[in-house]
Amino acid sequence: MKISETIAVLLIVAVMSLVGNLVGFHNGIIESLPGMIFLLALCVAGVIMRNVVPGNIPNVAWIVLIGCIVTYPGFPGSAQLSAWVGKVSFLSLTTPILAYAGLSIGKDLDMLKKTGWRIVVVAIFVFVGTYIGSALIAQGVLSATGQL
């Protein structure tokens, strides 16, 4: 996919979630627009970073380690970033990402017709492993920092 069609398509899920971020959580959209832009800027960063640099790193890691940098506490700018940030919510911005894998499965459903009642077994241990391995490790991080 080109750069210029992954932009269109995170601009078509920026609007998306601004719409979702209004309706769902009542935050007006002048107010969570810098955050949007804020996270599409990063998105956009991570997918130049992952073309420019050599070694196949995923966007997702380009896309995590800008944020992580440009919102660690002291970092020029941090602080307001993250107020921005603040005004999306997260479930807003998980509405399309569901909405694209509930259609990526539609497409391939013969597919999934074949796998059969199994596929729903081992979907329900990564689920539940997922959850409790989470679990555990928010525990054990929680636990050493002293937060709990």
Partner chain sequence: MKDGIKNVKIHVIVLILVVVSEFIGIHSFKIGPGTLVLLPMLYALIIGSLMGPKFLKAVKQKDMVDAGSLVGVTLMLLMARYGTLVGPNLPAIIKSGPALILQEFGNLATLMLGIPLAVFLGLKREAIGAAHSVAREPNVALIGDIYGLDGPEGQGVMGVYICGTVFGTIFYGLMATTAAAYLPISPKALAMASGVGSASMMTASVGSLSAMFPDIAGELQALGAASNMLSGLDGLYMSLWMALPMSEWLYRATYKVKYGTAPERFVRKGDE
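Requested next: the structure of the form predicted together with its partner chain (the form predicted on its own having been shown above).
Chain alone follows, minus partners and molecules.
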């Protein structure tokens, strides 16, 4: 994957997110711009780290790590960065992703029909089981350590 192609996709999604952020959350495009540029910079930094550092650590792991460090309370400028990025609603970033995912789903629907109803029943069970199983353990540990 070329870095230039990645940046092109990121810019397209950034524009769409800014529009969504305006329509859905009434955050002006100009006031959201510094936060969006910061997010773009984090993505580019993550992609560069992946290419520079050996060990094949995925892009997203780098992006989250760097974002986490520079907004950690006490990091120079962290308050300003958090204030900027606060203007970019996290929900407005999800809408373009699921629009692309939605467009691509059409090709999976036929395959779903072929796999049959038994797999669908098992899938529902799997989703519920993982979620409720994990939530019950988390609930137990949180209340045992007095954090609720």
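By rigid core we mean the largest C-alpha set that fits within 1.5 Å across both forms. Since the model is a prediction, treat every value here as computed from it, not as a measurement. Residue numbers count along the first chain shown, from 1.
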After the core is overlaid between these two forms, has the C-alpha of Ala8 moved by 2 angstroms or more?
-> no
